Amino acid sequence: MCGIFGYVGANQAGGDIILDALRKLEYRGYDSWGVAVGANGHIDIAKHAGRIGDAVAELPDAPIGFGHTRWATHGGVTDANAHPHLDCTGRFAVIHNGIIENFRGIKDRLLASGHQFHSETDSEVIAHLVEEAMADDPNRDLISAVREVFAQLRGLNAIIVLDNRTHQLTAVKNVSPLVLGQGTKGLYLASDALALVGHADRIHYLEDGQMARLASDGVTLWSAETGASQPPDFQPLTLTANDTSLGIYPHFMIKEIHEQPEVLRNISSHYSEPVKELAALIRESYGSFLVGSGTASYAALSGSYLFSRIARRHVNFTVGSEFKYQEHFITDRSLVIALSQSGETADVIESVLAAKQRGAKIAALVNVKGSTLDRLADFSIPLGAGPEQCVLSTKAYTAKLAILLMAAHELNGSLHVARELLWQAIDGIEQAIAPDSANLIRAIAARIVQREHAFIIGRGLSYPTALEAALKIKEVSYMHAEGFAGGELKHGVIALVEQGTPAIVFSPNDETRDDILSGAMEMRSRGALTIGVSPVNDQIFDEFIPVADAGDASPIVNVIPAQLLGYELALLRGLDPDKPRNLAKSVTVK
């Protein structure tokens, strides 16, 4: 989940380049930041707890260095626990993304050998292991030393080692992402290609177990397993400065909410062929599974409803972190459809690896081309949503729903119907984000902003929408929000309703309407403030948010008011909607 960035080149202002890149990577972790450069015979480090903001790193000019934005796992949010970390001699510095599962035993051994530690992190053991590996022969090739060290680490990790004596960066990864960049002024390493915009024009995604050495004379790749040299496969970097800027918007969250109609237009117009391929894979499989984590899991759950009601096809749904407890059903005839914005979500990757071991075929709906999931999949459909820099996922979610809707209709022989529904959904989203609708939601947010709890209910296709709506509200505004199936109210949930408790009710024009309105009345009779999200108003609603009726595409439309409500609540509470506390965009640790 942490962000890492390295630079080797002709520009002596390496520290400034690194700090600028870290600002683009801060969505991956903003507990602390740090920069190290190699200059004047030693390594200079600036690191601090907290967000980068307008910070300036007081570092000497240097042509080599790296930096890190941290999402804390081992050790508190302190300056000492911020990366980079040094070995005892000061020759080596390390930055790390991942979790070293066996670090305690390694650290105990290193302490017993006399090594001095200055942090509580698992990451610091890497620097001391490299120091140890080089101790007997200071002229040993650093590649072989790092290869030896990496083999000792258990877990999903990406590391970069800076050697100040030889002025090189050595990197290696296992699942945790690393992208190599090449530009006219230098070589770069980053955990996300987004950080390479403005610096590199060509990129290479490191494979698992692949090592890279960056030095003034160029870049070399090796296999960490065999030590064999490997040629890089550079591809053009297609991201531009427009992808990383706010433009006319105050926050990335509202920018990305407003980008959803264009994303869906592209899917409706250009995705027929890949959707047909996905549908064929489902048709040929004997057991299909939708897997995702967080927001992607709710898109997957929606997919299970869509395949059932449209294609009369049972497609299993499993949360990524729970997949390994149900993988016993997987065979070489199974299809696992993995959903992920980043393509690096650890639980989803672990699920895919387990399924591949059992011979299953893997399909992926993923937003980042070249990501781990994209490369692992036998068949991949890019979401085409563009970069998501807000930690909360919005446009990638609706993109997944659109593709799953089209696949379900393709299985039913009615793909044209899905495209018509998507155009209705696009019109519905544009109505939902229009000024009048936005003002209404802003007023509702002001009415409920002081409340501690909110409950969201839906049935059928609207049940996953209720779950996603609750997630959006609580992760950005810190209001406790929970989504429930409307029929489960009387099984405990209604005990939580008090006078004035906000109750958001998804009430589309489908077979669930009468039942969900009945549930809304039960909540209102116990004092709840009912907020209806529906094409049709009802006297049960204290507040009403009108939305377009898009049939089976209604979940795409109905989630928009929840995204906007979460955003407005965050602003009213004085919070940063792009970087909620304790969260990071890409969950690359388990």
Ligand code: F6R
Contents of the next structure:
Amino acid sequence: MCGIFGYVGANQAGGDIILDALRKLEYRGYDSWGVAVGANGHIDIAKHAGRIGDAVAELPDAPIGFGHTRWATHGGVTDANAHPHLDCTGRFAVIHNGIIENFRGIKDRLLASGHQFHSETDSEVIAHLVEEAMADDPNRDLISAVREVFAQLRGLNAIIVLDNRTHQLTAVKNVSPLVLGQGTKGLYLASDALALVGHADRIHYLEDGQMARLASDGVTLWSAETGASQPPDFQPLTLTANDTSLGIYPHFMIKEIHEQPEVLRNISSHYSEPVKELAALIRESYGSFLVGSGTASYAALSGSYLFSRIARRHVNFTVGSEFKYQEHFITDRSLVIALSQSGETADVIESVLAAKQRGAKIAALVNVKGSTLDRLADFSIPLGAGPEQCVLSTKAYTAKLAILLMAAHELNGSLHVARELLWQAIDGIEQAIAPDSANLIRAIAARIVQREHAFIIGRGLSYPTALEAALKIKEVSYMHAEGFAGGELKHGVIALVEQGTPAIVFSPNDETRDDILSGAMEMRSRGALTIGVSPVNDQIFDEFIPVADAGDASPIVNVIPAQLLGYELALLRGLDPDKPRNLAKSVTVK
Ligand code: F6R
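Form predicted alone done; form predicted in complex with fructose -6-phosphate (F6R) now:
Below: every chain and molecule of the assembly, starting with the one above.
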């Protein structure tokens, strides 16, 4: 959460470059934004609550500066709490991503020694700490001062300090991501490689505890722990403008929904080797655990069903934030399989670090290459889904399902079956996103858009699909949607069903069909408007969304109507599907 971007170079329009890059990073947090540039002997800042939109930063020309898009943690969404923050002298500005867990004590001490604070954020303490560290010797090397300051901060943080006297940016990180970019017009730092497209040709992922100084004479890296200098390990930036633009689509959400067949074609055709390695790790382990948060957790839960039914393997499942309460089972013979689009989710990273401490092997299914999880894992499978810029996860979800399906079949010695099922699923998605299907979903959305609640049921493999469908609908349209196991209906939730309550029913051609139809009937008898998602219609469905039968790959197909329904509901409610309120991509805080 929070996007950060820094620039040092030959271009005097630093403020414009930074503001433009922040637009690409805004999906990491869009409560407020701010840009600082160092020019004419002082630091100029433009910062505002709200989204960037078409804003123009009224800033002087400058070849050095940085900017920030905020997802608020400490302090409300106000101009004052927007980053960057200055020290008392105005020499240093700071931007920060993360949470400084011990900021309260630091702030109290700084206040007692006379520092003036202008925000309620934890981040502002960094500027004052740097000021203090430089107070005795204004010519002290900023690197050593920032190193001393960073050692005082507890938590998963990435910071950049702008020094307007020595014209440099100094950065350091712990877990929260920072990517260094080098291009013909200068040097860059960003919390996401995406923002470097069009600027940098080469990138280096900063390691935890690695410090970087960017100045007009180049970049230098050091270890924050030892102070020893380290050479950057540059690699080409492979993302292109095509990867980051909307193309023919009005929103990234619909673009990414439509990209799913291509993502799955790639997985089905090229993932045999990594899938075999993952299956071998599961086979060799004494206990495997799938871990993920949010949508990734539903992919993980689906995985536990797939391994059970296809490979007859018990693969545990835990959501990232709960892992630490169940980690007692982990030994040096365990395997933890972490699932994450961003590779930066703090809850998942914390789980992985805890498992590593117990000696477990870590496998990861991660979309963002070079991300923390990608680098922490002993074995990492890139999802290859391309950048997900809508805050909602869609294509990364189906990519994870496809890899888990293949791994389950590989364990069963039937990888070729998984490939066939995936091709059926790809055809099924093509049908689900075709104009006729999309029109049907739009009409159903119009029928239910005024409702406050929706309930979604599925059994077996379709249970995680029901949970994911509910998450998609509620996070983008703000309609309260609740997914649950069809059998649980009569144990309480049915009390909430009223005349016209939408009830989405996942009813694939599997062993769950009869029971789930009974559940649907129970809801309909109490007034629910039943919406069947199934290869086969039934008289108890008031609305019917036909989907292809893809056997055990059906969860990949069945989630598509829910993604589309969420999208259409958001549009009908006048909401921006790419940036729902209160959310951000990459949840790097606990
Ligand atoms: C839902 C969504 C979130 C993420 C969750 C984990 O659409 O995007 O629930 O799935 O925050 O994120 P990653 O996959 O990046 O670990």
